[in-house]
Amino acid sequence: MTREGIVNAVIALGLLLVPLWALWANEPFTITLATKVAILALAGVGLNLALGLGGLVSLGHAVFFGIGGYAMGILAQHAQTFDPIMEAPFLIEGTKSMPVIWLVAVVSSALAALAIGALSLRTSGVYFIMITLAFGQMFYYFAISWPAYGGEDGLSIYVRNEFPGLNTLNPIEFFGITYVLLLAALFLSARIAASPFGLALTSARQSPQRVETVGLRPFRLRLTVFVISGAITGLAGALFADLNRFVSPTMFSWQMSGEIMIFVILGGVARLFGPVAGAALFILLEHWLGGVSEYWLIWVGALLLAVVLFAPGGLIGLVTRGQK
């Protein structure tokens, strides 16, 4: 096993052991923090596919995070009020079933990523960044002006959605769901990176002209990974809304997109467990420094600056000394 593989295993084991210790010590808040890390890391895994493999610097990934959150919120809200979303003959009811909500969140986010990517990927560089940012702001202001689902006040959910055979109100069981989904996304990410598709995508990032000479279309490669990336981020959004039992337009904000990107950069762009390490560090800083000063993000900014200047491989790259 490589040094990075050992570090990845330690991170995965650490994320599992912390909530188990918290369960033994009767510290449910710590379990909730670990759950939040797993969910935000899942969102980072989605962005890392687009950014790390495809070289797509997206400032609009909060769109997919928000779509996933609102998919959960809308379905759960109609389930708790026993009010169908659409009337006959096209009767669509709300639901508290997590698998159904996840499916809706993933499909909705993937379709949004397909539409946004089909337009945005016709540009590159700073133009791509600004177009994705613009889409994020469009969805943000749409959510604010959507009074049926809370408008700028957001939407509170008074039920916890259900998963067959589990008590999702139990913090450790809900953590287990998010942890398994995170590992599944990491496995998928690793398989994609090692597949011919992943290798072609990496080549398209480095030299699009050479890829075209062998009959491949960089646009299709990037669009495919952008859709997969959006789908994973949408799943994270649904889980995040379920954790908080609340959705609001801030899930679409450019600050949310920036935070997801911070997770990836802190942990290491294109590093498999980079988003996990970055999300864990971010949440720890928020927890420790947030109680000291409301300006705790200044220290996060200083840390991010140090990583960019002195450890471009992120925390994972720093620990492994740049080895793959």
The other form holds:
Amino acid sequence: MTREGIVNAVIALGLLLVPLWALWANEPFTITLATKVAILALAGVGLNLALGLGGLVSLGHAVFFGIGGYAMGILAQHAQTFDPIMEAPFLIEGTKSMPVIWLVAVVSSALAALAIGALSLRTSGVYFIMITLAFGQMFYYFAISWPAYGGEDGLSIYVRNEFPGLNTLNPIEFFGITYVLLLAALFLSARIAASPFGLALTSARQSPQRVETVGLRPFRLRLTVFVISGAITGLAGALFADLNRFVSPTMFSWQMSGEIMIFVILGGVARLFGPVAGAALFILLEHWLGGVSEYWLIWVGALLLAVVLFAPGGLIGLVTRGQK
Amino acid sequence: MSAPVLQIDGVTKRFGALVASDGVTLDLRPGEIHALIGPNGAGKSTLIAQIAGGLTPDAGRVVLDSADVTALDTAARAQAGLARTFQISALAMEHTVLQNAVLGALGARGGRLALFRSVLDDSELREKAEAALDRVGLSDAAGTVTAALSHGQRRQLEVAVALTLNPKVFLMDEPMAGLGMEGTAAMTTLLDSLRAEAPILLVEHDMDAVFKLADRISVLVAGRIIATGTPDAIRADAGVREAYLGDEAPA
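Take the protein just shown as the form predicted alone and give its structure as the form predicted together with its partner chain.
Every chain and every other molecule in the complex is listed next, the one we just looked at coming first.
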């Protein structure tokens, strides 16, 4: 096993053992923290496909996170008020079923990524960053001014959604769901990175000319990865909303996009487990430093600066000393 | 005479008042190396871009294997059988030498790119890539990260990637640039053997190599082809001597 493989296994095991220990020690709050790490890491895994493999610096991934969140919020809201979403021409009711909510979240965020990507991937560099940011702000202000679903106040869901065979209100069982989904997304990422598509995509990041010259089109490669990336981040959004039992326009905010990017950069861009390490560190800092000072983000800023300047491979790069 | 594989037919490109390509007509026949030479600023790069697909001509046609490819983009022309090498190596520097060659084989195979299968476990792609690396003498460096290659090895890899495309035509932009004496000699031998695979349109500044390799030479000056002919004919051409070669031509 490579050094990075060992580090990844340790991280995966650690993220599983902490909540199990918390269960034994009767510390439900720690389980919730671990769940939050798993969900935010999942959002980061989504972004890391676009950012790490594709070199696409998207500052608009909150769009997909938010769409996933609102997919959950809207479906669950209609289910808890027994008020169908639409009656004509055919009946669509809300639902409390997680798998259905996930499917809706994934499909709608993938469609949004397809539309946003088709437009924004015609630009590159700083223009791409600005366009994705602009799309994020569009969705944010739309959510704020949409009174049907809470507007600025957001939507509260009273009871967590259901998963067949599990009691999702039990923190450790809900953690298990998020953990399995995270592992599945990581597995998917690793497969994509090693696939023919992944080779073409990472080559297009390094030399688009080269890729065109062998007869492949960088735009198509980037659009494909942008859609997959958006879909995974959308799934994370649905889980995040379920964790908090609350959705608000904040999920669409550019700060959210920035946070997801921070997970990836802290942990290590293009490193498989980078977003997991990054999200874990971020949540730990939020928990520890947040108790000391409400200005804890200053320290995250300083840390981010240090990582960018001195450890471009992020935490994972630091631990593996640049080895693959 | 067999039909040309590549025809550049009256290609014209203007940038404002500047005519970068002025009715350029030349062709490439099976089995030959056709060298394109000309002083700096003659419009060689502009012409290459129009042949390879980065730039659309204002007038004229580019015909590859009797199909008009003028309206096609770079990727489509590559799929149609045009293999280009770059003056300044355009390679995926973080990838290994083998990965770069596999990328070429992948592009040549066409079709949908698999998302979940391992690309390096694909024996068809791998064999093709390894054969191409072997051909240019890079087999030993297959596992090396491309950024760690010497300048000369990068030139070889450019040619290897072009080989994986099973091209109908090679379009080579200064493959000798920056090579030492030994490197140039090795590249000359390699190109000499490649013409059996597909004809080469060779843009090159190294006159020794050009006169040694080329079956025909075209001279581009200020966007116009002022002469096309065998090396001997070009050497003897008074207009060419005046415009460009001067005393540079080897006697």
